[in-house]
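Shown here is one chain on its own, the form predicted alone, set out as structure tokens.
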Amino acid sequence: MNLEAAIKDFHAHAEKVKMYNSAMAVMYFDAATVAPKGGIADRAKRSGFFAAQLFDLITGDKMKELLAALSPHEGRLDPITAGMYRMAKKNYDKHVKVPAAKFRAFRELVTKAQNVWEDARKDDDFAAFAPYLKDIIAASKEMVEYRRIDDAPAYDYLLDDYEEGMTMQIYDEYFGKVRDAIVPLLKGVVESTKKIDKSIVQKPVSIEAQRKIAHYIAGMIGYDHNRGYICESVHPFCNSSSRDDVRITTRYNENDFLSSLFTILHECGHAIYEQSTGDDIAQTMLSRGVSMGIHESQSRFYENVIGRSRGFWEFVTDELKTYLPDAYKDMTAEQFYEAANYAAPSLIRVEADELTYSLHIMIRYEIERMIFTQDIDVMDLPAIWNKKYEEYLGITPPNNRLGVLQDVHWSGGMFGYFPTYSLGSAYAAQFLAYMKRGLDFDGLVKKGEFAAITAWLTDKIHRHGSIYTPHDLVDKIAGEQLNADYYVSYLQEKFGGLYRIGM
């Protein structure tokens, strides 16, 4: 097979992979939002079937033949084909040694487990979920052994799945630096004479009003409603089957409308990334965010860097009041800004303030590290979880619903995912520093000119999809790699000033 023919066949085969991934994304969205409980068994079987078909496309003889044909010419491939080759080769190497039956069984297991987790969380019944979690952990470890090509720790394989190139050694150093900065900063916040009254933004707001706010906020910052959809789910998420079909979910609390507002900003950050893929890769397997860490940097950028800035509230307050009840009519932009940046130890990750958020992630990282490097009894996880919350945040969950059962990730077998949430916050602060070298960020936000900010992010990040590795993308933007100093400085400057620490 000559190179031209090989490239043509490779693109055609890769398109099939993309189509299956797109179909499975739609099925996942359906299962997490409107699908009936009674169809769980059928959905699990269907999920397993499509996963098996996708598995064959990724690891079958055809893909092996195409990769072999392209391999001698890797240096001559155009950037798009080269990026697709890199991604396909990584997926092939990851899955080829895993028996198809094992892969299919794993997909069926996590489909069932996610529904069991929902009920267990609602009923505060960890024992009901524990057998599924035990099986998922065992299956995850087994999958790594099939994939193993060196003596690297099993958890390093899983970390690399979500952020290429990341290892426990890198994360240990990163979290060490973040912990050393956040813990004393949080202590300063708690002991500060400056107090913020968060209750002023906890006056009831109807669910219908919050839906209107969600639609307004999403459109205001650039989410294309014509190519998207806002739904509700137990755990908010963003789901993309293509650049032109990017859906997000949220959840509403009548007594905390800021929760859904920031959820919308967060998920829109993910969605705008997906909707802004370049025309040259929109129909290829590269039309997706390059990694979970870079993806999370975009959600954190819109949620925190923009949404929790003083300028944002100076711009949005008057319009927002048109949706809020009269109880909010006298509130100022500064009051909204301060309430949006209230910081204190808390139990729920997705409701955590910007300062303490990475401590929640660090706890999950340390527990996952233990799961894959030590012999941990699943039934001991609630106690381990509670001990770490007491150690880092000074509070203990009163039940498992507010503790070890609060996140969906383990029920989906997504070990290695959690650390990327904190990584995203660090990248967001780093990108902000770069952006400010050429744009008047604060001035643009204050005037509501979010398009200029998104244009910068699209040019540097969004349009490239997965053409580059995370390492290469960050290097391309500013000639350096992950640098936690930007994140530390950002938090110290913001919360030190807000809470008048050291003043």
Second form
Protein chains: 2
Amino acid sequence: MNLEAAIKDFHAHAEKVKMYNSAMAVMYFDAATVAPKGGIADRAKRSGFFAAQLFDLITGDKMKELLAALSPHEGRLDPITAGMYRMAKKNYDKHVKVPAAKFRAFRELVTKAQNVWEDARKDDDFAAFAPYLKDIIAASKEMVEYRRIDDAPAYDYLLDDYEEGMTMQIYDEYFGKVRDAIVPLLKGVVESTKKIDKSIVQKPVSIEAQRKIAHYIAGMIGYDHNRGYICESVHPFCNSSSRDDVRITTRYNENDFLSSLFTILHECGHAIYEQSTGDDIAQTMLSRGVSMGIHESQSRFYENVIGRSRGFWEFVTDELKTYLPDAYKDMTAEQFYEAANYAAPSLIRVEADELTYSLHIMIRYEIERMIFTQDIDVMDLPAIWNKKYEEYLGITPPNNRLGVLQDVHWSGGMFGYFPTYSLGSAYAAQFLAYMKRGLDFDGLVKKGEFAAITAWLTDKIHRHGSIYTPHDLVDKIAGEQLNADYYVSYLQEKFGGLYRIGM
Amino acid sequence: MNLEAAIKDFHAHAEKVKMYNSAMAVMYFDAATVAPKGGIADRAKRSGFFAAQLFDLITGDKMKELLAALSPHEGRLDPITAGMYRMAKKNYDKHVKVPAAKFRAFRELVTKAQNVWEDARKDDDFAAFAPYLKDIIAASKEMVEYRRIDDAPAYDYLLDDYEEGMTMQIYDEYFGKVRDAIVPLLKGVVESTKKIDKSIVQKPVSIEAQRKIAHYIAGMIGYDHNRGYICESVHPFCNSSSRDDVRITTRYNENDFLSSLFTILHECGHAIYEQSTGDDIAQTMLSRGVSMGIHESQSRFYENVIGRSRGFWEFVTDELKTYLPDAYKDMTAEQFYEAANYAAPSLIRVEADELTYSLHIMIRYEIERMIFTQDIDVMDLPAIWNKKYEEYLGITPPNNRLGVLQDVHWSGGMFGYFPTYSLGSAYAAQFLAYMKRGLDFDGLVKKGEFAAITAWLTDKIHRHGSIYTPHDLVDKIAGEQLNADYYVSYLQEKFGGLYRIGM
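Now that we've seen the form predicted alone, could you pull up the form predicted together with another copy of the chain?
Time for the whole complex; same chain goes first.
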């Protein structure tokens, strides 16, 4: 096959991959929102069928042949084809080297384990889950051995799976800085004389009103309703089947309207990223956010950097009150701002505030690191977990439901995933610092001129989709890599000021 | 390939077909309900891609090979495999004999024509649409010639496409009886001293209340909410992606709650049919209603035979009032019954009442018959149309928007489709007569015991899916074929009584 023909063929094959991904996104959205309970067995069968079709496209003989044809020319491909080649090759290598039977056994193990975990969590029975966790750890280690191309530690392979280029070395340094800065900062918050009363934003707001608020907030922040749809699901998510069809979901709690408001901002960050892919790649498989860490940086940017800023509340308070019941009529922007930034030690990651969130992640990273580099007994994990919560957050989970059993990730074999959540916050703070070099961020937010902010993010990040590695993408913005200093300064400045620490 | 292997292979291939059909059903539902406008281009591309994948499965070399392997054994296949073979063979022959280029050109023609028709209808400009209609007619005739296996008239091929086994000979006899009975019956209604006031059921009912009514009515009539979902769309439809996921949509009009109530009953008829497929075929491609006529017989049975019966209103009125505003509090069951059966000549098919509906269909059948058996000028169609409305319904469309331009079907090349709508009503009346031989239908309805009625329909019709031809299915119930006498008697008895004709 000559190069031109190979490229053409490769693009056609990649288009098929995109079509299947797109169809699966629609079916996933349907299943998570409106599909009836009774159809679950047939849906599982169908989704297995399409996953197998897709697996065949990305790991089959055709892909093998195409990658082999392109490989000698790798350095001379146009940027789009090069990006697609990189992505396809990584996917191919990751899946093909593990024997199909091992892969299937692993899928079956984690499917079973997730059910066991659900019950174990409900019953607060870690011992019931432990043998499954042990098997998943062993299988995860074994699967890395099949893929091994160098002598890097197994956990580095897993970290790279969720964020290309990441290693323990990088994360150790990163979390080291986070620990050194946030643990004392949190101590300062706890001991501060400044107290924030969260109850003032917990007066009831009807679901109907919250739906209108969601629509308003999303449109105002830059989400394109004409190429999107907002509805409800048990767990909020962002779902993209094409650049022009990017949906978000949320859930509503009558007594906590801010929870949904921030969920909307969070999912809008993901969605605006997907909606802003450049025309040149919109129809290719590169038309999606490049990595979990970069994706999370966008959701955290809209949720926290913008949404939990003082300027945002100065801009939004009057308009927001037109949707809120009378009980909110005397609230000031400053009161909303403070309530939105209430910080305190807590046990549950998904309910954690902006300040403590990365401590929750750090604990999980440290434990995963132990699991893959030391010979630890899984039955010791609850104690290890609780000790770390005591050490970093100053509180001890009273049971494993509120401790080691709270997250689904390990039962799904998703080791290496957690740290990307924290990366998101760190990158968001880093991008903010870069942005401020050229834009009056605070001034824009205060005036509600979010379009200029999104334009900056689109230019530097969104439009590129997956064309560059996350490493190269970040490097292109300011000639620098992940640097926790920005994140640390951001938190110190914000929470130091709010809680009057050292003043 | 030996027979056993061929059967196994055939089932595996048919399972793939089912998977693609199921995925396409989900994507269709999504597109018709919540998908954002902005994503329309990517959706069109994706649906073209999957249609092509499916086309390849049902007409490609693999299917050809399988059909050839099974063909010598056709008479000795088990009933399920035989049903699947029949269905697959018919589909294969229908699509493969027409050259792909002709098929594509036809698709393009009707896509264009539908846009032209939309504008023509809006502008009341038949002349703009006429050249497209002429081309579609010519292309439809030409495509039949490719498929021809005998010297039957071209229109018989088209009639058979929409309802297997149907011919002009059968429909001529059928519509002859319909014409002879309904035209004078309608005259009797028009001249009757009995007048029905429809406005008493047109007092406003909020959409929220109508949603609750829809949920109540559907569940009460036998729709399984656990394996379904009800929502809104521009045009109501029933959508099945598996036996255990059958959804219906409706639309609400504040000033006509009965319209939506009957739409729900209608779609429930389709849905209960799909939800009641037998276990033996639920996982096969036979798990769907056998034909348009039989499917419509079920929707009309629930909508008209049950829903527009006096007993239904005797049962439902009290409960229904708990959802209705105070303005309805003095309504009696008899008043609801009468309003639900208001009959009068009208111009628009989709708004026609139970009595006149088949006259609208008959007019379309007679015109299609002329188109395919006589050499008529399409420019004469408006005059032909109007003359028939004058003759059968006693009213003349004031323009073509309310006349020959009202339906989408011809612009889509769907000749032969219309008569199946009328078949539905006729079969429904026929099944009612058979049912009454063993069940106290009126007594059951009056007591709200719909389960016994559905059980009869499930036993005779629903559970069989597409395993038999419609002809064989009807024959199995009472050893008889389509017989308009039942339908005619049903209408005469009902509307003769209600409008006191000849009394």
